[in-house]
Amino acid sequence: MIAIGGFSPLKGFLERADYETVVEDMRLSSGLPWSIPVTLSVDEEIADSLKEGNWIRLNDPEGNFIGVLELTQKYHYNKTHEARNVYGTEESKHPGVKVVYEQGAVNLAGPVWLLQRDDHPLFPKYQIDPAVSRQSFKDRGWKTIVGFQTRNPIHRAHEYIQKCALEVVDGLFLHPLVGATKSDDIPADVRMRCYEIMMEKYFPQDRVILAINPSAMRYAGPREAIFHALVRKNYGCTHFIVGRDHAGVGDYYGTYDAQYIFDEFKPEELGIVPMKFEHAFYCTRTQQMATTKTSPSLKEERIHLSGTKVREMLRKGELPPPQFSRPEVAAELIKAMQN
C-alpha cells in the first residue's frame, strides 16, 4: 500500500517525529492529516543487528524477496500509549490493540521500494492500484466518486446507503478490504462472491467499479474512518461513505463517533467529503429501506438483525428475511458458513 501510493503521502514506515504526532494529534509532523501509525516493528535482537543508513531486504511471509527498506531510523515506542490514543483502550482483547502488543519493541523507519508488482493471489481481476482507478474514473467521465469501505458481506442496509449516495455522485467505488481481519469475520473470498452477485444482479454496472483494498483491518473506529477516507482519496474518490460505527468492534466506540471525528478537520484538509448516513433498516410500515430520518415507524416496525443473529441463522441453514439480505447473497453465505 505504501509503494503503490495507497498510503500517500507516506513514502515508507514512519520515523519517530511522524509517529509521535500521528499518535498524539492525528497528523504527520508536516501538519498533514494522518490518523493511524504505519510502522514496521521488530524485536530487540533484530534491531541491534541493523545499522541506520543501510539497506534492508524485505521478505513476504514465504521468504520471497519483495522489496527494500532504506533504514533511516530505529526507535523504541510506548505500546500502551499507542493503544490508548489510537484505539481508545489498553485492553488486549481489542483486536487492534492485541496486534500492537504482539509487535516487536523497536520500530524501523525509512522509505521503501517494491521490486515488482505481483498479481494478488486470490483476486487478481480486482487488483486496481490508485493510478489505475484514477484513470478509470477519468475515462468514464466521472467527476464525483463515492468510496465504500467494508469488511462484511453486503446486505440491504449497505445497498440502500450506497444507492442513496449514487443519486448524487457520478460513480461508486465499491472497495472491500481483503487483508487481515478477525478470525470470526467472514472470509474475503466469500465476501467477494457476494459482491459479485450484487454487481451482476442489483447494481447499474456502468456506474460501479468493484476493486479490492489489500490492506489489513485495524478496528480503530473513528481514527480508522479518517484513515479509510484518506486511502480512498488516494484512489481518486471525492466522497466517502461513513455509516454507523465505522470500523468499530464490540462496544469500544460510540455509535456515531466515526462521523463526529470528521468535524475535527477542515474539509479542505482531508480533500474528501464524508457522506454520513444514519443506521438503515427495513420499515414494515412504509415497506422500504429507511433510516430514522425518513421513517415514521416505531421500533417494533423495523427489521434489523445483529451480525451474531445472522451468523446463527446461516449456520442452521436458515435464510435471513429478504428485507435484510438479498436471497442469492444469503444462499452464498449459508453455503460458506455450513462448510
Contents of the next structure:
2 protein chains.
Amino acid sequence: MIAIGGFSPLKGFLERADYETVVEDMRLSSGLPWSIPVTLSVDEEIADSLKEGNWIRLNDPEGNFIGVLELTQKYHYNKTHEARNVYGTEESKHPGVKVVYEQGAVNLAGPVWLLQRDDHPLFPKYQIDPAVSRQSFKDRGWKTIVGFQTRNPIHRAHEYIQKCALEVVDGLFLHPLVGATKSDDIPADVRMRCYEIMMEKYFPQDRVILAINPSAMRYAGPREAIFHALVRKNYGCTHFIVGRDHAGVGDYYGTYDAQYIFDEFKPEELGIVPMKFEHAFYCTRTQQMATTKTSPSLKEERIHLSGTKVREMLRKGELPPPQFSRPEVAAELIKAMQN
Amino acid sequence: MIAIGGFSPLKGFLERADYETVVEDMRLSSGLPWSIPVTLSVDEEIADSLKEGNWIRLNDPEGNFIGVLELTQKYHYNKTHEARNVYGTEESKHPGVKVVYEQGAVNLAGPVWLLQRDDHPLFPKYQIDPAVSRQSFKDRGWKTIVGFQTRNPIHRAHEYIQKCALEVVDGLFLHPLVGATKSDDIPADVRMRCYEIMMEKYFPQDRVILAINPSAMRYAGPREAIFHALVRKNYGCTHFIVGRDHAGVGDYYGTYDAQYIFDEFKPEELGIVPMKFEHAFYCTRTQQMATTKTSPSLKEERIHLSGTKVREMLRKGELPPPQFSRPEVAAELIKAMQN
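Can you return the structure of this protein in the form predicted in complex with another copy of the chain rather than the form predicted alone?
The next block holds the full complex; its first chain is the one shown before.
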C-alpha cells in the first residue's frame, strides 16, 4: 500500500516525529492529515541486529522477497498511549489494540520500495493500483467518483447508500477491504463473490468499478474513517461514503462518531468529500429503501434484521427477506456458511 | 421577489447596463452571475408620462397599492435579441418569448420597496420569505440544504430524486413555483395539495420544509436553471436539484443542457452546488426507483409513463401504477381533472 501510492504522502514506515504527531494530533509532522500510524514493529532482538543506514530485505508471510526498506530510524514507542489515542481504548480485547499489543517493541522506519509483484493470489482481476484506477476514471470521463469501503457482505442497505451516492456523482468505486480482518468477519473471497453477483445483475457496469483494497482492518472507528477516506483519495476518489459506525467494532465508538470526526479537518486539507449516511432499511410505508433521515416511518414499518439474526438464518439455510438481501447474494452466503 | 431578497443582489428592476450584460453574458455589469432579465416593461405612452427621478406607485393586478419604484432609468430594448439570447429562440409560440413580445416597449428601472403585505391569498401557511427560511434552517441546525424547484405535480420520480439528495445533506426545501405558469400546466393549488399529502404520509417532517416560490415561470431552460439556483441560494439553500429538461418546454432545449450550463460558471461564483439527476423511473429488475445512471435495466424493465398517457388515465379516473405515482396523489389529481 505504501509503495503503490495507496498511503501517499507516506513513502515508508513512519519515523518517530511523524509517528508521534499522528498518534497525538492525527497529522504528520508536516501538518498534513494522517490518522493511523503505519509502522513496522519488530522484537528488540531483531532490532538490535539491524543498523540504521542499512537496507533491509522485506518478505511476505511465505518468505518471498517482495521489497526493500532503507532503515533510517529505529525507536521504542508506547503501546498503551497508541492504543488510547488511536483506538480510544486500552482494552486488549479490541481487535486493533490486540494487534498493537502483540507486535514487537521497536518500530523500524524509513522509505520502502516494492519489487516486481506477482498477481494477487485470490483476486488478480480486481487488483487495481491507485495509478491505474485514477487513469481508469479519467478514461471514462468521470470527474466525481465516490469510494465505498466495506469488510462485510453487501446487503440492500449498502446497495441503497451506494446508489444514492452514485446518483449525484459520475462513478462509484466499490473498494472492499480484503486484507486481514478479525476471525469472525466473513472471508474476503465470499464477500467478493457477492459483489460479483451484484455487478452482474444489479449494478450498471459502465458506472461502477469493483476493486480490492489489500489493507488490513484496524477497527479504529473514527480515525480509520479518515484513513479510509485518504486512501480512497489516493485511488482517485473525490467523495467517500461514511455510514453508521464506520470501521467500528463492539461498542467502542458512538454510532456517528466516524462522521463527526470529519469536522475536525478543513475540507481542503482532506481533499475528499465525506458523504454521510444514516441507518438504512426497507420502509413498508413508502415501499422503498430509506434511512432515518428520509423515512417518516414508525419503527414497526421498518424491515431491519440484526447481524446475529441474519447469520442464524443463513446458517439454517433460510433466505432473509428480499428487502434485506438480494436472494442471489443470500444464497451465496448460505453456501459459504454451510461449507 | 426583489423586495423580499429572493432576487438578491437585485434591489430593483434592471437598469440598461445590467440588462445588457445579463442578456449578453448572463452577468450583471458588476460581473456577478445573473441569467434572466428582471424588468418592468410598459407601453411608450405610459413611459412618456413618467419622469426619471420620480417615485412610481406599484399596484398588484387588482389595483392595490403594494410598492414603490424609484424610477432611475427608462430605456428601449430589443425584444428579438432578448428572446434569442435568453430563450434560445425567436419563436412567439415559446411561452416565455410570447410574454416578452406581448409586454411594453420600454423598461422602467430602479430600486423598489415593498409595502406591508397581506398574507398570500391561496397559501398563507407556505409563504416563507428568504430571511425566514434561512432562520428556519439555522434553528434546525441544518448546515446543508437542498432546494427543489417544480411546476408539476409530484410523482415517484421526483420523490426519488428529492430523497436521494436529502440523504447527503441535512434538509430538503421543497419550493414549488406558484406564480404564473402556462395555461396547460396543472394549477398551483392542486399541486400544493399533492405536496401536502406527501408531507403528511411520505416525507419526514423534521427534515423537509414546504414553501412557495411566488415567481412566474419563464420556460427559459438552461438560463432559468441558473436563475432558479440563485433564487434558492437566497432562500438559504446550499444545494439545488437540476433534473432532466429543467424549466424546459417543447423541444427547445437539450435534455441535459440545464445541467451543462453550470459548467460555464466557477462554483464559488454561484455559491450553490447543483445536484444533477438523470431520468428516474421504477426498475422492475431491481424492484426500486432508479435512474439511467444507477439502473442496469433494459428499457422493458422500466416503468415509465409519458405525461400525455398519465393525463389521459387521470381524466378517465384511472390510477396510474403505484410505482409511478403515490395513489393518494393520483386520486387528488383525478378529482381536480374531473372538476
